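Just one chain is shown here, as structure tokens, and it is the form predicted on its own.
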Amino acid sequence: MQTFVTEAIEWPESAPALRRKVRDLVDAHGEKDPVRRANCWTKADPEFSRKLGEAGLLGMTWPKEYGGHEMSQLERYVVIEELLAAGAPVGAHWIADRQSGPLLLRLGNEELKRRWVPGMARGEIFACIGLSEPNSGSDLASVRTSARRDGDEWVINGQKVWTTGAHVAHMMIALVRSEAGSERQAGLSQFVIPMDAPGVTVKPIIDLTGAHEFNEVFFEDVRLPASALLGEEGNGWKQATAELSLERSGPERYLSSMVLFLELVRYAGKHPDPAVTQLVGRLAAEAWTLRLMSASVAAKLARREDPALEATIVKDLGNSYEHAIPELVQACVEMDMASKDALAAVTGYLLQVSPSFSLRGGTREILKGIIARGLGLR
């Protein structure tokens, strides 16, 4: 495809004592449980994600003043492809420390900029986003949570849902309709809403193993001031739709089933089976080709190019590999998925979670729209 072209990337000098250093915060903090360790980047642990604050290793390429490091976008590239990689529990800062901050940053007053950044860099303050709404699927344009002006205040009243982290977040980047009447992607805004306001309720969505990822949150006449706008009123779908080139392109969205891999690498090496052999060849391979792609992406945002189709690409791809993982694991090797066999147990978990992994930043049925129209072909 002559649309996405991959570079060489030239690692930077840091990147051997990023990685030492990375790996050596998570060996002595982080999660040992080979089913905990799958699928992290959804996996809270705010103590662990101080450690990295006080590491250097939150808020890496923004500016000082701010908190922040000042290092390049691949520096950051390598820290989270260890972290991944490893494993480790970064759900609890991973929205603010990928998107928030950056967005932020990028469009909020300095009243904003000062009451949220330092705190994201810090690993102390963490984030979700406030995008899908009841009945509504992948369409984000058929927002309905409205945003009343009153005064010097906006009134904000509606509900969000499948929003990730909202339970342990302490603010939320929110779309919302601002221009009554208006219709589809005209008249929305983005606001921060502080997630202790009078009039947020935040309640959890159990999944099918269990766990707490996702919530419903309900605004009841939240009154935001007029410094909580972030960006330009009526321009929220621009920056909303911008902000998600942040959330596709990174090694998350093919790195969730990294620690089967990592399984079936061990289990391998006792059983070398010619089929097993084969498999671990062809994911490592797909891996790898998704890692130059990705890594592509963090080179052109560097750049202060526009990516967004790339990213979107990436995504697509990386979803449908760290989808297929499990159920090819499961078609090669025999094993008794009641057992508390590492590879049996991670397995029998990513079964369950993986057809989540198309959902999240976007359907597979969306992000195969926007690949067209960067193609040309609708």
Contents of the next structure:
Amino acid sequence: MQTFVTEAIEWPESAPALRRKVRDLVDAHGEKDPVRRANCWTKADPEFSRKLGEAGLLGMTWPKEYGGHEMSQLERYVVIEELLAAGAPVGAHWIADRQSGPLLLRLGNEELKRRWVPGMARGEIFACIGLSEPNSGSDLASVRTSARRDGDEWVINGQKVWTTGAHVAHMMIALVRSEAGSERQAGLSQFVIPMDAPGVTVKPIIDLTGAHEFNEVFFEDVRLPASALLGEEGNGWKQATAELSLERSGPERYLSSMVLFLELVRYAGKHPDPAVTQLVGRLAAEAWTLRLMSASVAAKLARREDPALEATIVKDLGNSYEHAIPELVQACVEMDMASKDALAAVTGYLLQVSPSFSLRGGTREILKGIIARGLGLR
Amino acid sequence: MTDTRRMLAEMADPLFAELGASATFERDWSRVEELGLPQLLLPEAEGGFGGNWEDALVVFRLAGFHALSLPLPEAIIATRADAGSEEHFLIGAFMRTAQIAGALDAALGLSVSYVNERQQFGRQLGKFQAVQQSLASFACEAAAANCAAVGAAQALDRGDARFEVAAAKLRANRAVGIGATVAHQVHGAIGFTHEYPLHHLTRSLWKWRSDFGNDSHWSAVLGEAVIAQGADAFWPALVERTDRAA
Ligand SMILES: Cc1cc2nc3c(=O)[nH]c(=O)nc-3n(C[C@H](O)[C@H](O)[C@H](O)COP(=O)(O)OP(=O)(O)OC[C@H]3O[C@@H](n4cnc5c(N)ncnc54)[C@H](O)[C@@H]3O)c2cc1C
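Given the form predicted on its own above, I would also like to look at the protein as it appears in the form predicted in complex with its partner chain.
So here's everything in the complex, that chain up top.
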């Protein structure tokens, strides 16, 4: 039984130049605070996103016709891993670049593509994901937000929750029940909802660190034209689960705590201690392995294979890793958690946000269920 | 997979499956010699196979997978470095990493088939969520060990692979703990018997974890290297190692 077949990855020749370009951009933007650089893909900074767009580093694989740059999946991979390793504030455009843009290009009609995609590639249009609802988290097939047809239009009613970036986003791709009385996976469709449409209300949810990253979104008789239907009516479940492969496969799923690892290396250079040295070694080995695994998934996507199982494995291992780093650092190094010292400050911050790592994008238990299915157990 | 590697696999897989844990040197060594496998890494000019480390990975992994009780992997690396040398220690660590990867995949396969057959409480064990979750964790560890082995082989083929082999052996060693524990747990008492084949895999796994550097050895080696390099150099150095392959 081999669950993860790895082939040699053909790294792009342009990689060194792309890395340099990203590093220069991040340096020039100047975010030095290590706490701000940890878990950076949740930190929205529209100005930085626009700069990336200007530099041609968003929508990298998309057709030129829609503002993209027709580069390879692995060139994009190189850019995003550089951004994350540098702790750049990529949160504003992250969802559009990673999943909403590709989804629109694959399934959207001409009107949807023209309206949204070029702006995403410029770093000016941001997206959010409308999957979760108050009673539909892990059990996503139980969504109840509804789309009712009224002449040429669709009328949306209901509520989404935990919507990351809904307050900065211009559009949401939402999974809703488009067939009244349908059950579970059947009768669901995806719609593109402009966040400024009348009847859409966004209410902030403040997280346990006091930050505002996710929201509740309410829909009250939101009227959408027929063209807002994404893909096929009734095929929403299939479309949304394919989207999750994109959501789970990226390097963001193991790099959230990278900044803390680097702070640990800095500390170890000044305070030699065999226990710290060994911890650095263990964490480095894991980072190296996860990078390979994550890049293999990108290489599979580039070959147009479906890496759903591999992506799930990488997310699960990656989440465990980024979750473990703050715990291990705290257990290994004596520190005063109230101090302003970089190591303590990043550890403290990551301990508080780390519960989210194995929730966002699918919980650990749900991922393990998917892996078990891949093993032929369900 | 390249054609050479596919051919190697097609040659080694059935033979190792047949010989497996019951092979003896006296009776069976000639079989692997006939195929030229001990000379896998020797250049063709020297009468060898002219293989590289990724080819060796295929053979080492299958030896681990089938719990092959012949010192074939050892013979293969002996053509590259003398026992006791630093080079030999490094390629020995790679060899064990590849064997661990193969043995973990085999133990995972055995465990999955077992829970799909064995019934308790009126259903297959594999239908219980707790059992599924343990095996999913095991699958993740086996995947990591396999990926690490591939990464180390590729680095050896590129040249200096001290970082990659160290990281891969350490990662594979860590996978052994969860893999062997879950495999035995889901098998219940039958897995603890001499008659059942699981122990051929797990006893090797436990042994290999100590061969050519245990966790504390490799974590110290890697940790020292990373710290000496400095925090700001970690990521650039890591990615440069693969970029150079382009
Ligand atoms: C930071 C953050 C950002 C997010 N961003 C978004 C977003 O942008 N868009 C969006 O749509 N959603 C988003 N989510 C929501 C996220 O996808 C859900 O939190 C997640 O799917 C879990 O759903 P829940 O919170 O309702 O938990 P529940 O489904 O209530 O689950 C609670 C616990 O029970 C476990 N559990 C549930 N069912 C089972 C089962 N069958 N077997 C075993 N265990 C089970 C779960 O694994 C979990 O541990 C975000 C979440 C977080 C934390």
